[in-house]
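First comes one chain, alone, set out as structure tokens in the form predicted on its own.
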Amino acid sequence: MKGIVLCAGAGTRLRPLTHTGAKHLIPVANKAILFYAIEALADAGVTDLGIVVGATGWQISDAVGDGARFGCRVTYIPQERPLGLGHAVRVARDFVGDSRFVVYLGDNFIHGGIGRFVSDFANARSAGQILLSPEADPSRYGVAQVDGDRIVRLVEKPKDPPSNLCIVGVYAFGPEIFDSIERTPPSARGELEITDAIQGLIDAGLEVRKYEIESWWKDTGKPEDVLDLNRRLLEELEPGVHGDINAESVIEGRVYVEKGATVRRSHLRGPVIIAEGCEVEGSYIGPYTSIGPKTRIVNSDIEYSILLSECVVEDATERIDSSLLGNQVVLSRRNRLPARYKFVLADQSQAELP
């Protein structure tokens, strides 16, 4: 069986970060969220792998290469326009061919993996089966109408939904999806959307089967929802201290320190994850943090954010809260002392706290 991840869209709920970088590349607890999607494939035994990438596409080739350290073989496939989900499978047909195969959305996130979903699939003959979620406010969502394990139809965000089941947005198709989606028209937003292609499946009298998520799953589309993935993620922080730590600081709780990181002066109070070559002086960082790569943070005070690497944090002495910042980003103080700040920062960024 084969996989699609779809890494094309451009994360504009997530700007000024993706003025400048792949949404699918912004690092949780220190991983890019599309790894997790990649090693969640790689888990079920999905290894062929096409990512359907947009204009960030060198960025995304970059990051995860040919796919071997994943275990994997990845062909990017690349999405000229950002015309749809539909579009974007069917750009993966050539990929694809004859194959069965899963669709995964490169921002999400499963948590506890989709081995079962994947072996399930294998097992059917139908032609498509959804992943669902039961959600307490399922008119925020594409909602699915079952019969037994059958779903006989999908509503994209009803006023009055036909269950709490909604699409999270991991599928399986046969390759009579493709033929499905040449027979639908663009919606009103001019996208080829694949829900009314699976509609059409359904339509035609093929089984499309639901399948329950076992555990959560989290979009990542807003800045919010990223920091609160990054939360869910440490809160199973396994502790470990490879760095430098001087006797003037305090370990509290779940904390997470890697190899080439130093600790001086500061309180640590998990669960935090401080990246390789970080320097941590005089500061606290508070529970829900993490802290990427060669990152600098002197006389600060951090909570419930994200920073990117090479980032340079200095005097913030009242407490960052639920932030993100991108890489090499800039935030030092002149003199007078505001009562707190929120940020959501692009890379290279330079802020002055005044």
Ligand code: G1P
Second form
Amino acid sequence: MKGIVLCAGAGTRLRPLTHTGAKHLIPVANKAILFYAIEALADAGVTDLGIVVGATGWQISDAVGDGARFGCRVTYIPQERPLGLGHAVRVARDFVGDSRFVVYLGDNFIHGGIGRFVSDFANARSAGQILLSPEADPSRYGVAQVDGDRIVRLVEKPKDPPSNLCIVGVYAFGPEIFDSIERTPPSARGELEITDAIQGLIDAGLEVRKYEIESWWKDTGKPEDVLDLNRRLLEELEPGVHGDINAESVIEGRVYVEKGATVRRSHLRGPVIIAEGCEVEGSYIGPYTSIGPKTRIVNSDIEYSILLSECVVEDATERIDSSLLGNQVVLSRRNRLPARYKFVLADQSQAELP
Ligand code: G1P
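Could you output the structure for the form predicted in complex with the ligand, given that the previous block was the form predicted on its own?
So here's everything in the complex, that chain up top.
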């Protein structure tokens, strides 16, 4: 079975991070969100992957390469314009050929992977199989109405949801989906919705089955989702201290410090992960924090946050909390009067002042 990973979305709700980088490459517990998706596919035996990319395609191909290190073979498929998930699947038609295939949204995380989802579909004859999860607020998602194991109706982001079963970003299809996509008109938001194309399969009398998720999942569309996924993944972190920690430092709970990181006179209260090349001095790094490579943190207090690579945080004596910093962000203090804020913030940056 082949796999298609959809990575063309612009990630507007994650600006300004996505002004310069692909949302799929934002690290969670210091690993790109997309890498978890590729690993889940590879673990399920789906190793022939087509990654559908948009404007950030070069970053994704730089990061993933030919896929060999994941045990996969990766083909990059350009989607010239973001015309919807149905359109993204359509551009992969030549790659898929006549095979049955899995579609995985590259910004979704599925806890526990997709092994059984894939093997169930491989052993079935249905034209489609959709991963579903019961949610408290279904109107944010595509929603399914089911009859036993069969899906009878799907609606995208309904005001009046027919059930609480939401579409998680993993689908499996036979080649019949491509004809259905051709017959599907654009939606009210001007996109070719995969949800409508699946409804087309059902309307044509083909069987589309539900598969209810066994554990939890996360769509990382917004900053708070990324931070929440980071929290959940850090809760499962295997602790390990491979960096250089001096005797005046305190380490509590699940803490992972990579080789080549130095920690001086600091308190690390897990779950926390600190990447290689970091320098932490006179600081407190609190629960649910991931610090990317080559970051320097001095006399500061950080909790429930993600810092990408090569940041500098100095003398941030008020706690930095629930924050997402990009690459090479500098936060420093100037101890001269008049006291003032001074910012160089990119478009759509958000800073909350006490
Ligand atoms: C897409 C799908 C939606 C699904 C969701 C899962 O929505 O259209 O049916 O529930 O992914 O993440 P989007 O997040 O692109 O708005």
